[in-house]
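The chain below stands alone and is given in structure tokens; this is the form predicted on its own.
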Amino acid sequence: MTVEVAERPHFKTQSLEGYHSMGLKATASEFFLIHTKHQLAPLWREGWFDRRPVLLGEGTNTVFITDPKRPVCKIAMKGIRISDESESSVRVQAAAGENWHQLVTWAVAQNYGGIENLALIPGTVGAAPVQNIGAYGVELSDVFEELEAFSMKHGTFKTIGREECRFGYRSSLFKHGEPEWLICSVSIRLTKDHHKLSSSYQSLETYLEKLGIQTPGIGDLYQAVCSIRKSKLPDPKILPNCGSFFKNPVISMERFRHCKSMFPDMPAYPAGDSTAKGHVKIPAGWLIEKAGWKGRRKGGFGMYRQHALVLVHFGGSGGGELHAFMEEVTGAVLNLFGIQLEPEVHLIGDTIIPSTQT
């Protein structure tokens, strides 16, 4: 039997401008990479996790407002394997540092269904359960089975199942309270028969109808999602952004009826959460556009002209300017609709405490 020896991570000072897709300037005084889970227990014994390091994936859902005062730990664990297989399904275990879209692409190439609607969602596998990522009528929780995580409080590993994860709309156990868990790998159940594909989302239906596809397969849905997302979202390597910047707010039916009386074209969708009965979800992009901020720019920041939910950085500005811009956008929506927008991204700065792996 081969025993893997844990190599102690190398700590260094690191510019973070290229480690988060908004591209603001920030520097970590202590930065280290985790390539294997065997590195975690020695770090815990040395007391490094008492310092509450920032856990970083690809930085596509993270914005460094200022230089972080704590160490930054980049999760770089890799590997994809089939851990169980039946005639109708496979269980896939992917390491936390794997790129999520590359996992989706691999699954579609193997003809495994269930996550094709989640193509081109930025970020890592380890960040996916934190947000309970979702798109086009599908959420990670639909295919999730369990994950392996390391307790930064107790120095032990634990397998955490679906119920214990407490998945909700863009929410989970890992987004609330004191940060404890460092996610090492995620296991999902994918199908071989593809009887329950989700193609009823309006933009998907429109795209498929134009191509004359009446009975789409997982490859058709994958291509449709990729094409739609590319047409709406800017490439962060060209125009820095974090994708959808704000959550779609969930409001009461009473508030919705009040807003609907003033704005008859206001769209609404099921909240998609058993804890949100009597509530509906409103597209944040629609609210921002109605408030007059789609395509509008102030200084180095703006809301993207093709998608009002995407906040973009044109360059040359810092965290203070970003915070001021956010306040103007959310203030305009609050004044018009009485609805408070909340960031979907994790803002990290002097007074902002991250609670998740991002």
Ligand SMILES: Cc1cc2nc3c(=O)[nH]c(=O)nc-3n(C[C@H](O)[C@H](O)[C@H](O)COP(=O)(O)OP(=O)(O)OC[C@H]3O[C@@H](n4cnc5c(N)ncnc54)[C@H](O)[C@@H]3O)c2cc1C
Given for the second form:
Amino acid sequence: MTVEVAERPHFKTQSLEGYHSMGLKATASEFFLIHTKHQLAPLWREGWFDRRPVLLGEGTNTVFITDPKRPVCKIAMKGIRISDESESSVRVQAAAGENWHQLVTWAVAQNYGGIENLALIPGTVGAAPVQNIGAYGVELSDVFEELEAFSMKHGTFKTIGREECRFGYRSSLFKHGEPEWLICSVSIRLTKDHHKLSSSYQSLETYLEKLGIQTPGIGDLYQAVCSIRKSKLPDPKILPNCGSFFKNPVISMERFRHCKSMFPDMPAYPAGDSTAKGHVKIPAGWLIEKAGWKGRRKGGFGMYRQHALVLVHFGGSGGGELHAFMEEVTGAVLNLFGIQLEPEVHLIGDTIIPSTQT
Ligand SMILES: Cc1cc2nc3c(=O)[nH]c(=O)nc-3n(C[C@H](O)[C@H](O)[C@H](O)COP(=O)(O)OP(=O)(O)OC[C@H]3O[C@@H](n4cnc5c(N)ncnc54)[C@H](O)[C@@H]3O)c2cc1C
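Output the form predicted together with this ligand next; the form predicted on its own has already been displayed.
Okay, now the whole complex, with that chain kicking things off.
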């Protein structure tokens, strides 16, 4: 019989520069790695979770703007296994610390379909449900079955199903309110027969057409998504960034009509939320471009030249400069359109600055 022994985490002072993809200098006075879920209950009994640790995957949607006052807890649990299999599908359970893109690559290599459109989304498996990651017409919730999480409030484990996760557009239960759940593993259902591949997203369709591929397989979609993403988005390892930095703002129809009278080409989409009736969603990248910030740099920061919504760090700058830069960009948009932009990423300093949802 194997007896699982709870490994004691190693607490230490740690530079966070390499632990978040924006690469700002910050130091955690207490940092620890969680390698196995068996570490969690002993930590809870010692009262560790009362100190509200910052949960960290690969930090590709998190920016440490100053030294965090709270402990930082990096989720590093590993393991991928098939937990159920039928003739037409498999259920894959992946530990929270696994890299998302590596999971996608593994699935495609096994000829399991469903997540190929989500290739090259940076970050971990455990963070994927937090904002219900999505790209090219597919989101995590399309394949999601359940996850196992640890309640930092009650010290117990729970299996949480799809309904309870309350997935929405880049949103879920885990993005709202005081964080309670530390996600340990995620289970997704992947297909073996691939009847329902999603290739109708416009840039994907155009790309496949150019290659003369009429009935793409999962490998074709994977390759296409990787190529398109590499051509459009900066690699955080080369040019530090966090992907889309601001949310697409939701505004009232009244404001939209006013803006439209001045900017007839202003795009708008349904707000997609029943609480936002009579409202529309405006692409933040369009607003930033119109306000003259696409491809513009100031000091160590800039808005990426090929994608106005991606804020990039050219190196050597700190949280204070980032704040000043954000204020310039959001101020320009506010002056021109009367619309306030809010960060999409998790900004962490003395306290978390919560990101209200789109
Ligand atoms: C270049 C680039 C492109 C991107 N493109 C996309 C895209 O196309 N679509 C998309 O949806 N996103 C995209 N993103 C955003 C990012 O990839 C996702 O948000 C990803 O899920 C973040 O993973 P992470 O491990 O880095 O999370 P982190 O930044 O470490 O954490 C994000 C949030 O999740 C919480 N968290 C992390 N792990 C756990 C856990 N185990 N349990 C509970 N909470 C946890 C953290 O506390 C934090 O609140 C992009 C980012 C970059 C840099």
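Each form is matched to the other, and the largest set of C-alpha atoms that superpose within 1.5 Å is called the rigid core. These numbers come from a predicted model, not from an experiment. Numbering follows the first chain given and starts at 1.
Chemist: Taking 2 Å as the cut-off, check whether the CA of Gly295 shifts that much or more between these two forms after a rigid core fit.
Modeler: No: Gly295 shifts by under 2 Å between these two forms.
Chemist: Leu341: CA shift of at least 2 Å between these two forms after core fit?
Modeler: Yes, shifts by 2 Å or more.
Chemist: Could you check whether the CA atom of Ile228 moves 2 Å or more between these two forms, using the rigid core for the fit?
Modeler: Not so; Ile228 is displaced by less than 2 Å.
Chemist: Pro283: how far does its C-alpha move between these two forms, core aligned, in angstrom?
Modeler: That residue's C-alpha is offset by 3.3 Å.
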